[in-house]
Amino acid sequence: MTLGEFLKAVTEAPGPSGYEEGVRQIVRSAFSPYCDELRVDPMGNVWAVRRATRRADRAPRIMLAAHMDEIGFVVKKIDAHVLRVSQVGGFDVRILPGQPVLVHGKVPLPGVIGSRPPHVLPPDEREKVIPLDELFVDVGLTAEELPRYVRVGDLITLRRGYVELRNGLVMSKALDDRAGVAALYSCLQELQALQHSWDVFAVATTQEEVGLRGAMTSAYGVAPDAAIAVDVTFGRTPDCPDIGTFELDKGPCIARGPNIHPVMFSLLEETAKRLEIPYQTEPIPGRSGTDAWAIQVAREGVPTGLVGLPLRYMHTPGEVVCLRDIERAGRLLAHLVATLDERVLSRFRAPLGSSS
C-alpha cells in the first residue's frame, strides 16, 4: 500500500473520539508487516513494535505517537424529524451548515447538517455565525421513523472523500491526525531498511481531541526512555499571520520550547540537516496541546520531541497537507532511530542543564 492509498483509507473511515474502531482496523492491518509484534491496549491504542536489530539484553524504547480519531458529533436530542446534536471535539462551526454527514444509528444513515434559510432570520442575525445549538441534522426520515434508527448518543462524522489537488497536496476530512499516523506507516516502512538498537513503539493514540487520553495510558504503559508526537500544524494562507503559520512543502516542522527536551530537539534537526530533509522550527511558548504534552509527563518524565505536518484549513472538512511532507518526517524520524545509542540515552537521562 503506497503512502497515498494508506491516507486515503484511514482518511475516509469514520473514528471520532473514543469510537476508532475502523481506523483502527486499518492501521493494525497496515502496520502488521512492518513490526515484531502488534497489540491494542484498553483504551483501544495501536502498538506497533520493531524491535531493536542489534540486540541488547534490554534495548531503551522510543514512542513515536500520533492520533487516529478525528472530531465529530453525538445525537443530544430527537427533536421531531430532525437531531440535535453536541461536538465531540470541536468543530468551526461557521463552516458547517449545508454539510454532508453520516449518522451512525442502527444503521448508517446519510443527512445533512440544516438550519433555517437566511431569508426568515431576522435582518440582525442574517450576518452572524449560527450557533451549534440552532443547527440540526435531517436524515429524511419523519418523526415517527426517527426513532426506530437513531438513539441519543449515537455518533455522527462528517462525509468527505479523499482529493489529490495539484502539487503533491491532498484534501480531505480527518487529516488532523491520520496525516501523522501515515508518518509512522512511512517511517516503519523506511526502518525496514535500517539497523537500530533501540525498540521502536509506533504508537496510534486514541481520543486526542477529547483530552490526550490515549497518549497519557499508552506513554504510561510504554514507559519509553524517550518519545516523538507527530501532529498537524497551521499552514499558511493568505489573511493568516505569519509568525505561527508554516508553508507546505517546505518540510516538517520541528518543535522548540518548554514542551520540547532540548537534547530531543537537536537531534531531530541535527538528523534533518544530515539527511537534506527541507525543515521549518515551530516555536511552541507553552504547552504544546498535542500527545507530546501527555507524553512529556507520564511516570517520572519522558524526554519527548514534537514534529508538526502544517495543515490548512484546521478542523473544516477540507483540511489539507502535502504528501511529500508526510514522507519526509517518516524519513526523518527513522533516520533518528537508527542514531540513538548508548550515548544518546546518556544524554536524555543527565539532569536538565548539566554538560553531559
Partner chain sequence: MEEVLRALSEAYGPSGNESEVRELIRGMVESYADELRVDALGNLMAIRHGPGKRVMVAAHMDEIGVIVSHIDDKGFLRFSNIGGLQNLTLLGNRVRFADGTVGVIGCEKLEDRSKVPELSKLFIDVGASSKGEVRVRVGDMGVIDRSFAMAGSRAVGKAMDDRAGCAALVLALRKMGECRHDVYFTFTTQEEIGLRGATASGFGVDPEVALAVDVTATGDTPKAPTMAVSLGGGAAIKVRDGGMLAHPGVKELLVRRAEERGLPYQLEVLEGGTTDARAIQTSRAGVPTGVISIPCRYIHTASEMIDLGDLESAVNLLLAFLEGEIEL
The other form holds:
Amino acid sequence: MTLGEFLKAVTEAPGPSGYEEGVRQIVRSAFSPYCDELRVDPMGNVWAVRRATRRADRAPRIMLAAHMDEIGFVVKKIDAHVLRVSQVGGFDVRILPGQPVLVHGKVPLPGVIGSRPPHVLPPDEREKVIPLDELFVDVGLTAEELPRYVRVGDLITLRRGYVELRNGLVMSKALDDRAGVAALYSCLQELQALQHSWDVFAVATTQEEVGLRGAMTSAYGVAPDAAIAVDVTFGRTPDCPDIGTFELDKGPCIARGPNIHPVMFSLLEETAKRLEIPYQTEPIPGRSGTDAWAIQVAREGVPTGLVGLPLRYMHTPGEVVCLRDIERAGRLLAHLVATLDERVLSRFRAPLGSSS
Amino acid sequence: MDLNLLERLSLARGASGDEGAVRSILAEVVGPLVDELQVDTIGNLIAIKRGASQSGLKVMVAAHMDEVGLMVVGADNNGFLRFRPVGGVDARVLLANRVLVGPEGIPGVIGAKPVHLTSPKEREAPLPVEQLYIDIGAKSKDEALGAAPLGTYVTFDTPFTRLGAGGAQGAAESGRVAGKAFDDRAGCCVLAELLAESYPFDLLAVFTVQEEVGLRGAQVAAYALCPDLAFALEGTVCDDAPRPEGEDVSPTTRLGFGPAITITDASVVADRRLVELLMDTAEREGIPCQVKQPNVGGTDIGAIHLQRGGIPTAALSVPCRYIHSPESILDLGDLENCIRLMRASLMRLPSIPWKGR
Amino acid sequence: MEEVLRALSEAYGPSGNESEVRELIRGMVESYADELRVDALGNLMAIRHGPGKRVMVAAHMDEIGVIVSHIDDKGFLRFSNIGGLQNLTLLGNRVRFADGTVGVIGCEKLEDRSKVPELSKLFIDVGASSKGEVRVRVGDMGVIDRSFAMAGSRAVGKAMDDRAGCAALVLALRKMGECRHDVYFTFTTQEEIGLRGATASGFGVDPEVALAVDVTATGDTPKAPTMAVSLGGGAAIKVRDGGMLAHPGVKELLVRRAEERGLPYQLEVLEGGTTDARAIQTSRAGVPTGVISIPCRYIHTASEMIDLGDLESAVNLLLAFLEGEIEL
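Please show me the structure of the same protein in the form predicted together with the partner chain, now that we have looked at it in the form predicted on its own.
Entire complex below, previous chain first.
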C-alpha cells in the first residue's frame, strides 16, 4: 500500500474515541508486514513491535505514538424521527449544520445533521449560532422504524472521503491524527532498509481526543526508555495569527519546551539536518495537548519528543495536510531510531555539577 | 541558615523545563551532606540520606527547583520577540519589566508604550500577553531569532535585596528579603538545610522539576522512589495587604507568622496524622506556625499522594508576598522556623502510628 | 435495603474525612468478606476470593461539603467548598461538623437578589456570640445536615451520591453466594475532589476488569436537560459521561446479563460529571471498565432522590455480572 492509499483507507474508516475498531483493523493489517509482533492492549491501543536488528539481550525501547481516534458524536436520546446527540471530543458547532454523518447503529445508517430551515425563523434567530441542543441527526427513518436500528449510546462519525488537492495536499476527515499514524506506517517501511539497536514500539493510540487516555496506559505498558509522539499541529491560514501556526510543505515541526526532553529535541534536529529534511521548530511553553504530555510522566518518566504535522482546518470534515510532510516525518523517525545506541541512555540524565 | 544560599538560589535562572542552573548549585551544596546523589531523566535531583537507625521508613521530602518564566515563540520583522508564559504568570505584572533571555542571559525589557501616547481608555485594561513583546535591541527578525531561537527560555531579571535601613550590605535589618523565584527556592533552601542532619529513617530529598506546569517532576519521582510518606516544602501565597475597614477575613497566610501548614488545597487533602504531627510539634517546640487558607493553590504533594497505591502526604510552606511576579518578599524568621519545624517533625516521625487504620 | 440506605445517607463523610462512613460499612460487611483492607488513602476493600478474574467494584464513600476558611470576631464562619457544592441550594441549610457542631448557612445583604450569591457572601452561624465560643477550627469540614425520608417508593436524602452505590455494594456482597471471581468491593475516598481514592486503589488492586457503581442524572423532570434516563426505569448502563467512555465490551456484557435475567435497564449518555471509573480505567496499563449507574434526581443538593427499584436492579445486575463468566 502506498502512503496515499494507506491514508485514504485509514481516514475513511470510522473510529471515534473509545470505538476505534474500524481503524484498528486497517492499522493491524497494514503494519503487520513491517513488524515482528502485533498486540492490542486493554485500552485497544495497537502495538507494532519491531525488534532491534542488532540484537542485544534486552534492547532499550523507543515508543512511537500517534492516535487513531477521531472526534465524533454519540446518540443521547431518540426523539421521534431524529437523534439528539452529544459530542465525543470537540467540534466548533458552527460547522455542523448540513454535515453528512454515519450512524453506527445495528447497521450503518447514513444521515445528515439537520436544523430548522432559516425561512421559518425570525430574522434575529438567523444571526445566531445554532446550539448543539437544537441540532439533530436525521437518517430518514420514521419514528416507528428508528428505535429498531438505533440505541442510546450508538456512535456517529463524519461521512466525508479522501480527496487529493493540488501540490501534494490532501483533504479528508480525521487526518487528526491518522496523518500521524501514516507517519508511523512510513517510518516502519523506511526501517526495513535500516539497522537499529533499539526495539521499536509503534503504537496507534486510542482515546487521545478525550484526554490522552490510550497514551497514558500504553506508555505504562510499553515502559519505553524514550518516546516520540506524532500529532498534527496548526497549519497557517489567512485567518490565523503567524505565532503558533506553521506552513504546509515546509517539513514537520519539532517541538521544544517542558514537555520535551532537550536531548530528544537535539536528536531530532540533528537527524533532520543530517538528512537535509526540512523542519520547523515549534515552541510549546507548557501542556502540549498531545500524547507526548501523557507519555512523559508514565512510570519513572520517559524522555519524550514530539513531531508535529502542520494541518489546516483542524477538527473539521475537511482537514488538509501535505503528503510530503508525512513522508518526511516518517523518514525522520526512522533515521532517528537508527542512530539510537546505548550511549544515548546516559545522555538523558543531566550531569551532576558543572555549574553554569 | 545560610542567607548566601538563598541568594544564589534566587538569582539562579530556571523556568520549568530548564532547571539545570539551580540543580548545579544544589548538587554542589548538598552533595557532601548525603549518601547518594542522582539525576533522573526528567531532571529531578534526588539526594538520599540514609537513616541512623533502622525504622524501615522511607520518607520523601520535595521542593521544586523551577520558577515561572516566559518562552520565546516568535519575532516580528523589526526584531521584537514575542513570548508566552511558562507556568502561571499574571500578565498584569509583566509590562515594563526587565528580563534575561536564553542561557547567556541576554538582557531585555518587556516594552511598554509611553503613558503620553496612551488614551485614558487604554490605561483601564491590562494588555493580554499576545500583545506584549521583548526588546533585546535586535533590528531584524533574523537577528532576534539568531540570538533567541524559538523555544528559548526567559526569566525575570531581579536582584536579591536585603530590605530595611541596613541597606544592601550584610544582614537584612528588617529580617526580610526581596528577590525572584522564592516560590520555590525558599523550599529548596529549607530542604538543603535539613540535609545537614541525620534522621531516624531514610530521607529521600527530591529537588523537583516542572512543578509550575503540572507537578510533573514530583509525579515521576514519587512513582520511582515509592516512599511510605512524603512532604512538600513550598514558598506559598501570602495575601496580607491591608483590607478595607471592617472587613473580617483571614489572609491566605501572613508574613512573619511562621510556616504555613496545608490542610487542603486545590490538589490534595493532607493526611490528618501528618498535619497533627506538624501542629503538635510546633506547640511542643514553641515554633510559630499558621494554617494556610483551605483550597488555595497546589503543591507537589498533589501529584505525589496519588502515586502507586497512594502515599500519605503533607505540605509546609514559607509565606511569600507577590509570588509568580518578578519580585517577591519573604521573612527570614519564617524560613528559619520552617526549617526548625520540619526538622523537629521529621525527628518525631517514627513515633507516630502512621500505618494501619 | 431502606435501613442500610438510611444509615449510609445520614453518616458524616466529606472528602478526605470518610472514617465514620468507613467504620459504618466495615460493620455492615465484616462478616461477609474473606478479608478487609484499608489503604494509605483510606479506601476500604472488602474482598471475596474466587478462582476467576480479579474484579474491582468501586463506590465512593465521600460526599460534598464545606470547609471552614475563617472565623470572624463575632463567631461567624466563612467557608469554601469541598467538591461541587451548588450555591443555589445552600441558603438556610444546616451543616454539621465532625464534633457534632451544627450551624446554619446565612447570607450577607445582597445587592442583586436575582443572582446566585458567591460563596464569599455566605457564612455559617453556629450559634456563637464570639470567636472564643466556636469549637470548630479553620480547616474543619462540615456536611449538609439532612435526615433520610421515603417518598413513596423513592428514597430522599443527602449524599445518595454515592452512598446509594455503597449500599448496592453492601447488599450485593451480602447476597452473593459462591464466588466465581476474585472480587474487591472497594469503598473509595475523595471521589468528589478528583477521583483520588480510586486513582490509588485502582493501582493497588490492579484489577483485570472493573465496575464503578455511582449515581447519574435523569432527564425526566420538568424542562430537564435532554437525557434518556428516567427515575424508576431500572439501573443505567453507562456508555459515556463527561470523563470517560465505558469499555464497549463491559457495557455490552452488562446489557447481555440484564437481558438474560430480565432486569430493567437503560443506556446512559451523561454529558457532565464522571465517576471513579475514569480513574480506574487508566490505571497502570489500562483496565476494561464499565459503570452501573443509579438514576438520581437533584444531585449535589440536600435532597437527592433515588428509586428503590432502581437500586434493587443495580444490585441484581452487579450480581449477574459477578456471578457469570467475564469474557470481553
